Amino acid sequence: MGCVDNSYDFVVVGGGLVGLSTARALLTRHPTSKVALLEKEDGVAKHQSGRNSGVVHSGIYYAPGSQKAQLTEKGKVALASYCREKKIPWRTVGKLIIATTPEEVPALEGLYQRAKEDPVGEVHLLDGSGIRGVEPKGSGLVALHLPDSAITEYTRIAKAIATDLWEAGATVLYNHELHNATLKKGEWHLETSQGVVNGAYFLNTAGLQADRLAWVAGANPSVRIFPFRGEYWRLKPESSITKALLYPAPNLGMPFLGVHFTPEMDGGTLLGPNALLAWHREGYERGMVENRQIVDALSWTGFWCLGGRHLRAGWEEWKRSRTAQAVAHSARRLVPSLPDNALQRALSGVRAQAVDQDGNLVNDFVVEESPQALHLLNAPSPAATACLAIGEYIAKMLP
């Protein structure tokens, strides 16, 4: 898609929804630009915009005011028109997020009295049997209903992103793996499987590699991407008991939601994901391993704070991995008459997860920036519904 130049105004390193947008928003603020976006593989979304559950998140657990709150509203907002405008499918599912224990119930509260000063949409706080007035087979003490809640194929968004580039006149260049960045006088030299890129300004998004890009291109980033890997099962036909989304309470001091079902387009239920630390950051199969994962790791002194700080919780999401009980088992929870053999593995994810030197796992975005390049080496969950609002909030950034 499109043709090598000899040198472009930007070049935008990865193919994932984020990438796509920064390349999209760059032609809209430079009309007259010459843009480059290379992707390492045969196609866009070939990784984590390609690998998720669909869902077009609310920005209810996200602090008001907060960055990630900002760009979630106006990100969901732009994807729900693109959509439209693309004649994407987008299907409101609505959200029950539930609190099954006593314990759960006031950070449920406080979420509700949050949701009342950011624009998250409508909002209803639910006892026992308002759960199982929008959700029959639902069961808790108390819920938050967001009845707008929707679901979408994201792939089919980034594809549509791929395609307003090449027609905006942009260079899309796929097996394109970047190997080295130097710049000289001015100029980045990309070195890549397919020959040399130049550009004037390099854009790292590259997700799982990002922060490894970093390197390459004479930067020090200030954290580690950890490969936290995430996996679905799928209700058999017989069993697609749930029509809403239904989340658990959540701990708002982790980045991962639980074990929750979401619809699909075409009727189905997906169950999941857990958040296994992988030693292989496409490590999409059981038991990859990845021996400069293991280095990265081991290397890293945040490793060791966080295998301290989330044993336990490393444990349980082990065990989540091993068996459809155990899954179904944390499922309950949420509907009780789920049985033990409903379910069957469907897709496995990794998510690019930035850990700091702390052992903290962040919970935001980050973008650190080196002498004529940009890099975004943290870009959590919501970076799919909120990808157009970060693709412009990057290149605001650039003159």
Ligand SMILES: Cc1cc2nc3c(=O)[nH]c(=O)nc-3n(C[C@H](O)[C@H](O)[C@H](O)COP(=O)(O)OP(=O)(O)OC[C@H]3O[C@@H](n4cnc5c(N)ncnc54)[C@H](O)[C@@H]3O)c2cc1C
Contents of the next structure:
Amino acid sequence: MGCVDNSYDFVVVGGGLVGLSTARALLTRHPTSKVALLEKEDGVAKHQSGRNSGVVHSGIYYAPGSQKAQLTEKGKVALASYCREKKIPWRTVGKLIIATTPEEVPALEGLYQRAKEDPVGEVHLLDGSGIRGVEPKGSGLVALHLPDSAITEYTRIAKAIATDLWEAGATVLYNHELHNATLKKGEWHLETSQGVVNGAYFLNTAGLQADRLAWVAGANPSVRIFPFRGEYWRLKPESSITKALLYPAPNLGMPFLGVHFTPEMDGGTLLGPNALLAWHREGYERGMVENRQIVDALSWTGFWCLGGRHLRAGWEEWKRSRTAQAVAHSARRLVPSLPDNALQRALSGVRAQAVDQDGNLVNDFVVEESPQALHLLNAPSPAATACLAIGEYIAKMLP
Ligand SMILES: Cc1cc2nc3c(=O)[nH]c(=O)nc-3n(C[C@H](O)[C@H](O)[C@H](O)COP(=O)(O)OP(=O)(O)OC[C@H]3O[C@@H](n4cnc5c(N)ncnc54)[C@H](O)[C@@H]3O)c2cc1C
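In place of the form predicted alone, the structure of the form predicted in complex with the named molecule is requested.
Starting with the chain above, the whole complex follows.
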């Protein structure tokens, strides 16, 4: 690939798992190309990729044939092999998805049938005593058991991919925030906080900021990103009484999975995350407000439909987030012996969730094209699990 000095064939913006994986896949496909990765922070994985649950998802929730299902299936296999190669911790802990009311049972049975037709790994349907056999403190009517489900350390994966990029000759530029992007005479002029970077192709994998960067680059994205804060609680060591991933039965109409128990690599247990509509794209603390996000939200017709449709669910989430007791109360549906005083606040993350003009929370991954550019406008969970496959998918879309 031809390129002039100080100019790149591909400029990837965003040093999260997906941007890093995209840059890596581009170098694998075009080993002699010049690739730059721009990241506004002083290192990788400072946002979604480093503030998540650390779960390697099985893909059981996603509609067969959807891009999410396909890329998750491919991505988790690739990720397992990458972690083996790089000696990154990977612990198989198993997962129970538990129905605690009769109304939730048909949805789980439906998922079980679907999993048999479209395999997502080993899956068993358990009754109450089967649940206790896997997780002695767990309780429920029926559960799906996925014994192969695992946890890993996504920040370490991101750092390992960044090292791969350096070794393969890519330029990784930290503290380079993209402010403006102009396509002139077939070349992108990307104005950053530290000067201009030029490139033939611009790959926008900026997570929470991706729709804004698409606008800046002259594209007209079909969705807008809304930030949903997810708050976690950590079980006090003496109350860490579970071993597996424990999830409530999902509401398949929503992209969020409900408050769940997640084992951590160091032996701790996280509870959460909830899903609270936030007024700041990087609003990790309660009460953070960004004027620009207020304008972004209120000017999007989808926001008003979304508000009307999910007001009640949003209110319940908000109430639950106020006190540890309220969270413990919900979690006791899965583990009845969980004491009230078992939880302390832990980290929080913010999800980049695309909302369309009609107010739908978009479920699948969304990539949109503009001249010499690709914009990844929806990469919600399980994009960490699927990152290597998403990177390859994006790299293949380019000529
Ligand atoms: C609370 C929570 C829990 C989750 N749990 C899981 C899980 O257990 N398993 C799973 O598979 N997935 C999970 N996910 C989803 C997963 O973490 C994300 O889908 C994935 O990390 C998205 O990666 P990304 O690279 O697209 O975005 P990000 O990691 O957000 O990266 C985007 C990068 O772009 C940079 N950037 C933004 N604007 C600019 C700019 N102007 N110039 C330069 N750089 C810029 C940012 O600094 C950031 O580093 C979870 C997410 C959250 C928030």
